[in-house]
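Form predicted on its own, single chain, as structure tokens, below.
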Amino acid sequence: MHTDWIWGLCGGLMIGLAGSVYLLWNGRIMGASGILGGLIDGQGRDTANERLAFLGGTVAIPAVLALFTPGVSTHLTGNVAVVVLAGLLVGIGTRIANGCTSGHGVCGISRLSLRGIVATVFYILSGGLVMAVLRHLLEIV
């Protein structure tokens, strides 16, 4: 039996778990590009412990679990001007949206906010739309 979609299940369920004790403990949205961002501009001075703890954790847990998973593919593009290409326009897109996947997409649409929707109804179809020309027209990726 094909088996990724339990992986998914479960990371996503560890996502949504992590949103929710991050709000809950912290009072504030779990998103990545607002803590990260936070230590690059400097807002986030009072908080810094707390931002470098959760952007460690995010690093950390997957690479610990690799070692107790070998041969599992992530499936990235082997040509490195496309994925520093892609990082860039992720970051400028999280600026633009004030937010990313999981402050909109995870904890937005979880607490049914309109904003968090929007945003991830445009970011997702921005992000269909990008692969598609990039595979099948201009057959980069």
Second form
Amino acid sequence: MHTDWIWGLCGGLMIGLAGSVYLLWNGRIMGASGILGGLIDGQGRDTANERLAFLGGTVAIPAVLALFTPGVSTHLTGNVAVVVLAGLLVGIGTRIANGCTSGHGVCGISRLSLRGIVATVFYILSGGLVMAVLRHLLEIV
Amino acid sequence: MRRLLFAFLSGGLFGAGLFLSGMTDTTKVQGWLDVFGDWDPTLAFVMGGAIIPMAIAWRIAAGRRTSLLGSPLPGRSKAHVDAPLVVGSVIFGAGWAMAGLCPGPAIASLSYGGWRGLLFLVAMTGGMVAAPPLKAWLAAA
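Coords for the form predicted together with its partner chain, given the form predicted on its own:
Okay, now the whole complex, with that chain kicking things off.
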């Protein structure tokens, strides 16, 4: 458990490298919700192939890594209502805010974008508050 | 073709980074948001690790006229901090805390996330379909 931060740092560097490749080669900002959302609402129709290639890599490489990792799991809650409601909120919220942890968090903060910083502050505050209520008051997650 | 190759490479690095950092494990994400419980600092290392290479990439991009594949580089967003940014981020943060998944890890864990992971993705996609009219209403309000 005490090595978790090293894996976090190494994985984080790879995520930053991924964003760097997408910016410097493709000229685009790496935001997971934007890349997927643009395919879904049609705003990204002109760049659909590039989006699909990115998402293909995002799914395929962890799939390969998972083959060599016994017992890998997301430990997602078994409460189906929570899964569905959470998914809906994440989908709606990221598209209204025009970004999530990768776009606003990683790509926004690293260029000192005010929008990226404000979004990150609000989703972390909201997440921390909801976590406190759901886990310590209602005890459902 | 090269655009697709680099998009796949970037997506693959993104997925690998999310996998290795532990960010597709919902207990680590929820542990980070749970400041009143057994707090898990891993996510801060992931964010910090990702921001370092990304900040360097933005510096390199600032000195270039186009990307390495010849496409325009993203300029500063013209949008300011507005209601959709804040409200969307608050909604996203709530869903993020409930399930411990944001869009990137939800996509990256598709191969080993089971049917509940898929259900989250479907709900998230549904939220993304519903978001544009909600955003228009919010912008007009």
